[in-house]
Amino acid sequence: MPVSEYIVDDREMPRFRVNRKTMTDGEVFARERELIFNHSWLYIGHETELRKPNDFKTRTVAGRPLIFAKDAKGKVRVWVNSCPHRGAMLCRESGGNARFMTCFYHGWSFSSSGDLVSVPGDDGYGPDFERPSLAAPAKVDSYRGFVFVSFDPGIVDLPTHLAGAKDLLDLVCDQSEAGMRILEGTHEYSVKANWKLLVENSVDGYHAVSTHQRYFEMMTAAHGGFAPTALGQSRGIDLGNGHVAIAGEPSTGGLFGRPLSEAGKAEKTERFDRFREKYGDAWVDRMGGARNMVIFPNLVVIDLVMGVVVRRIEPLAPDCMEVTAWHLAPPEEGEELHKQRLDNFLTFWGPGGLASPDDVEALETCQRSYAAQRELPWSDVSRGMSRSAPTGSDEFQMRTWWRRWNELITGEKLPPEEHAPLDGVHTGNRQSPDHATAQ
């Protein structure tokens, strides 16, 4: 077996080290764009994004320019955002709605649904010229709502790929019984830092409270001692194929993390009631826990008391990423509920919010850091590597990221490691519908 140069995974110790070569080095950087990124499934946008017939997105994944669009026929498709004709961007908004999207370099034109519909002299072209359509990924698939490409024609089908995130996102989605939406507004920000930062970050309890003290001083200070809850009795978890999560017990007393006037408590509680009734106990207690998720490489959802985050990481350069981030929301929400969420979307997770802005020089200050890895070459990731449970503010979930990023970028494929199965609520089954309590 080859031994990585990039992991050290000490189980006699034990102890779990990442070389820092991985968050600065070029040449590691082209291989997670040829061995990760060309050979995965990575998250484009959601469904309910796209409105209407002949709405579009403009998205850049791996590095390429790509179309995220409905067309006349209401049917999700990527396009590649890019001429066949010469190569100019066809779309050059972040969005819109046309039935054509036209070349503004030489005027070619195609419809929504990737045909040429229209060329500027085109008798100059012989009768048998080939009228070139779109290009498009080579997959291009959908889970609930959450649309993913990959462009690789062999890569397998993309519920195996997902494996135990399916569970999670099920979780997720079953909070609305008409579907949950991305809401309207976009947060997008750039971090002068490696994009796997983010990513550690994202399932990272241990930060929470050092990092962001103030946010929680703040709220408890606001609302009489009421303290906003985050991932409580927590659970690391290996979800498969790379995915991972903290998931936490239920949360209590409030919503948002803040507490609720009377009318909101009896939404809430009458929603969750019909919940119960469709899917059962055991599946709606752990609803009612909170979720951060990490579906390998690159998107993480953030499923907490301040409501559901999506959010996706495009890595720009070593020490550079691009962060997009949407609200999920049920749309059959009330007002209060509602104001709520987006207000924390605000303060929380916006760029100039509570949280935000603290992990950002968190990654940045790690990535300014990196300068000195000849003298400390290093990062340990090893807490909770004894513990026979590990919780959310130990690192299993990131060593289990790891070990899938280093399979792939070495070759190099190491075990498991050996915890407590998952017990109580992190093992409720949801129940089928068709087998639901009669109305």
Contents of the next structure:
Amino acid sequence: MPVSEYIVDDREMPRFRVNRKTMTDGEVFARERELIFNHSWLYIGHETELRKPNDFKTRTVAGRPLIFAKDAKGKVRVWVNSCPHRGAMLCRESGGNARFMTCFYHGWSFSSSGDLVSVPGDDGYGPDFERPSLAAPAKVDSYRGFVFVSFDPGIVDLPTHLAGAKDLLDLVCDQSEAGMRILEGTHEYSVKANWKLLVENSVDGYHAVSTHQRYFEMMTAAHGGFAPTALGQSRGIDLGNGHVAIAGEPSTGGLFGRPLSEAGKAEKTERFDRFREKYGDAWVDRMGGARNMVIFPNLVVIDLVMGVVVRRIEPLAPDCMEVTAWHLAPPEEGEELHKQRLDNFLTFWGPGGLASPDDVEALETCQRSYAAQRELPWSDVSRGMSRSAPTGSDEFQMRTWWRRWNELITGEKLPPEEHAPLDGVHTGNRQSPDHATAQ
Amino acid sequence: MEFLRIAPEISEVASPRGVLRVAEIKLGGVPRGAVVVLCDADALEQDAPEVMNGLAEHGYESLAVDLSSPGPARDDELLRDVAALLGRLGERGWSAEQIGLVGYGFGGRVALLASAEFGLGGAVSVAPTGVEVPPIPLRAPWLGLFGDLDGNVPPQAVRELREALDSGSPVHSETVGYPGVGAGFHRDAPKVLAHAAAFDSWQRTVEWLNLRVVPAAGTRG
Ligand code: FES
Ligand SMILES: [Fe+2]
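Taking the form predicted alone as the starting point, write out the structure of the form predicted in complex with the partner chain.
Entire complex below, previous chain first.
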């Protein structure tokens, strides 16, 4: 079996180290594109971003310019944003509504279902000339509104790929009876750091109190006290296929965000009580805990109950990534709750908020310091290896993600860590609909 | 530089309530599509040649009419007039989705009504004189352009229409309000806001059609 030069997974000491070359090396970057991004399911967008037939968004996924659209019949489609004639980009806007996309170079027109519908000077082509349609990624599929594409025609189906991540997505999606919706607008920013640093950071409970001290001070002032110990009760979770999460006890859902008025609290409780009838206590208790999840390789969903961010990381170069973040929310919420949610989203995750800029600064300093990797080649990711039940403040979830990364890049398959199985609230299941009506 | 201007031909189209006097521009070659222009009351002479030539520059044949001229009519009669005009374009080989509809003022109100009636490529209402009962659901993608100072349809009415269309219509629609102008802003004027509204509203009108009217595929006729 090949032995990775990137990862040392020592179960004796125990110690887990990642070579910093993984963050700086152009060859590693090229291998990631080929071995990971060309053969994975990759998030492109949420169905609710496309509200009406012929709505479209342009996105870059694994370097490819794509059009994420609904056709005239309302079916979700994904096209390569390049004219089959000689390559010009068909849509040069970030989004809109168009039944036809006309290439501005020579004027070929395509319908939103990808067909070439008109060619200026059509008589210049022979009678047997096959008019090319728009190209598309090999696979497009969705799970509960989350739309993924894959450039690998032979890839396993999406539900199989998502494995245990489905459960956590369900916990997010079940928070609305009308269906969770992406709010209009996106946060877009670039970070001068390797994309994997943000993957790690997105499931890193360890950094919260130190990096985001300012945010927690604000929360303490607003709530008249703060008990970050609850963060220590959370668990790091292996969801299979490289997907990982940290999930909190029910109390963690109340840790973040500005306090609500009595009326706001009542509305929220009432909604969750309805969920209790529908889904059962075990599921709703679990729902009430915060969760951070990475769906391998580059989709992040963070649900702090006071707000849900969907974040896609697009690697641009070994030391640069582009981040797009959306806000997923239940449309039925009243004005106060909605306002609180928006405020939470901005003050915590906004590019000018009190948390995300701290993270960006942390990651960028990591990247800059990797210039000294000859003197300091290894990063340590060992926290919690010796603990029977790793917490969200440990680094089990990062190691799990890294082992998958390592397997795809080097072929070396490292065995999973042995830990106590999940218990208590983390095992709560959704009661079946039959059960719900029988109650 | 002198631009070629096409003088529309005047002809007649028969409608159930009488004969409609129409201005028509036919194009040779392979036109991009066809457009029915519903002028404001008594504005056929004033507006039609300008608008129709503008459309011809973008490859559209057109048919223009003032539906107020045969006298007062109920909404269902006005819609039958539109059906007759579409029939005339049908004789030239244009299917409904290859046809756009652009209405001004009085005609803008009819264009909105017609958007719920006909599966056209796209429709635009410029300063419609009324939007009282939103015709839901729309069948044709519809663009509404309004002057914020237009007493017929104040901004609040536009907002209500916008909400009704968003929730009640599966088809895409958009509204735009222009500051500092009332009705009739499609006609260019020296004042800055008026000039801006005239320029922008025409850009949007053409773009709306180009993105939606099904293009003619090959050589016609
Ligand atoms: S490159 Fe698009 S029409 Fe030529
Ligand atoms: Fe953070």
